[in-house]
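First, one chain by itself: the form predicted alone, in structure tokens.
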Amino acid sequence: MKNLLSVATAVSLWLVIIAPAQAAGGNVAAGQAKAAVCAGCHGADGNGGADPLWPKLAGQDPDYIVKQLIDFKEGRRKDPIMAGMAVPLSAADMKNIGAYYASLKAKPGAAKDAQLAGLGEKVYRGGNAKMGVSACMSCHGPSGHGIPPRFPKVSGQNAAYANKQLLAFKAGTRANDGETMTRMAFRMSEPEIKAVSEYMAGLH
């Protein structure tokens, strides 16, 4: 009986220690090593660097991260810094990086403007029927954790980054994630975009 318990304990420990390292088909340790250069912008813990225009990646869906890296590499998503970072990455590198950032714990964010966040909550949860804007939570979830792999986690994201991306979708300068975001953002006013971005920063 004791031997069986010992085996069960050993297997449990193996699952806790080893299984996360192979998350999403990627190797967390290899991803951590490859992502060392990413820390300058995305933070040593994946929770963002000094510039709020740089996104937080901790806890993000690994497949979504992989897709964005592929899009940067192949030119479907435009950013001169990220294009340069993504070009030398192999498919395995991308999976490893995705697994690594997915394994990190996201720190809760906070809205800085309560009034603005209040307006953002109305749009996030109820949309804008007059303008044909669906509720953001229908794709990104009530708590902003997304619906992997197509719809990313948005809770706790830097408001400045979210605002920049929504404006890019609205202007059509970012169109690598299908028509849904382009269509929704196009119908939103810039004040609504700013408000939703502020609300998502404190959503968790």
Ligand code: HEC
Second form
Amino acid sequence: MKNLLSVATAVSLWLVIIAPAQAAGGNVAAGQAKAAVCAGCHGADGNGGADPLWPKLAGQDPDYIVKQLIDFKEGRRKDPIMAGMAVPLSAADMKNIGAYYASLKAKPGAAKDAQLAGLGEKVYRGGNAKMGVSACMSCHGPSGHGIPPRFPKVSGQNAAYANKQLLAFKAGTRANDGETMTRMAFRMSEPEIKAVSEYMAGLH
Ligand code: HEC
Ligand code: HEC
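After the form predicted alone, can we look at the form predicted in complex with ligand HEC?
Below is the whole assembly, all chains and molecules, this chain first.
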């Protein structure tokens, strides 16, 4: 019994250590080399750059990163900067880049406005039943770490970036989400969007 337990512990430890870097089947070192051009905006450690509209990628789910790069390349997600960055990348490059950013450690962020974050917490944890908005944590997890491979990490992300994405989902100008986020954001008010973005920035 004791042996069985230690085997089980060893296997689960192995999964915890090995799984994140390999989830997308990418090569971290090759990804790091390809990501040299990305560092100017996303940070040498993946924790973002000078502009809060440049998202943090450190610790993000590798499959989500790959999906976004494909969507930018094929025009399903529109951004003039990222379209140009994604076009030259091959499928293998994307996998490697996903594995690289997933392997980096996310620095915890912070909510700057505690009152605003408090309002956001209500939406994040409880949704808005009257408006038909689901609790964000049901897909993004109670601590915002996401549920791979479908639901991205939102914890510690720059509030300005999250706010911009939620407004884009609301307006339908970002619609690469299989209608999960667009439907929900459509029913959210702009103050709710601002508040929940502030709250997510402080999650870790
Ligand atoms: C000049 C700045 C800049 C450079 C260089 C850049 N990016 Fe970006 N990246 C952005 C911006 C801005 C966004 C957010 C676009 C939006 O608002 O939808 C973004 C978004 C992303 C996203 C989506 C993140 C998410 O949470 O959905 C990924 C993945 C990404 N970039 C990867 C890369 C990779 C890989 C490279 C290098 C090959 C790169 N970027 C180079 C500015 C940049
Ligand atoms: C039913 C599941 C589900 C629920 C509930 C949900 N989301 Fe999402 N969310 C998603 C999926 C799926 C994506 C990724 C879409 C894509 O592939 O581009 C996403 C993406 C996002 C993004 C963009 C992340 C990035 O890095 O660009 C933000 C921000 C976000 N969600 C916030 C929220 C908030 C706030 C709520 C609660 C009001 C919420 N989500 C509720 C499924 C969900």
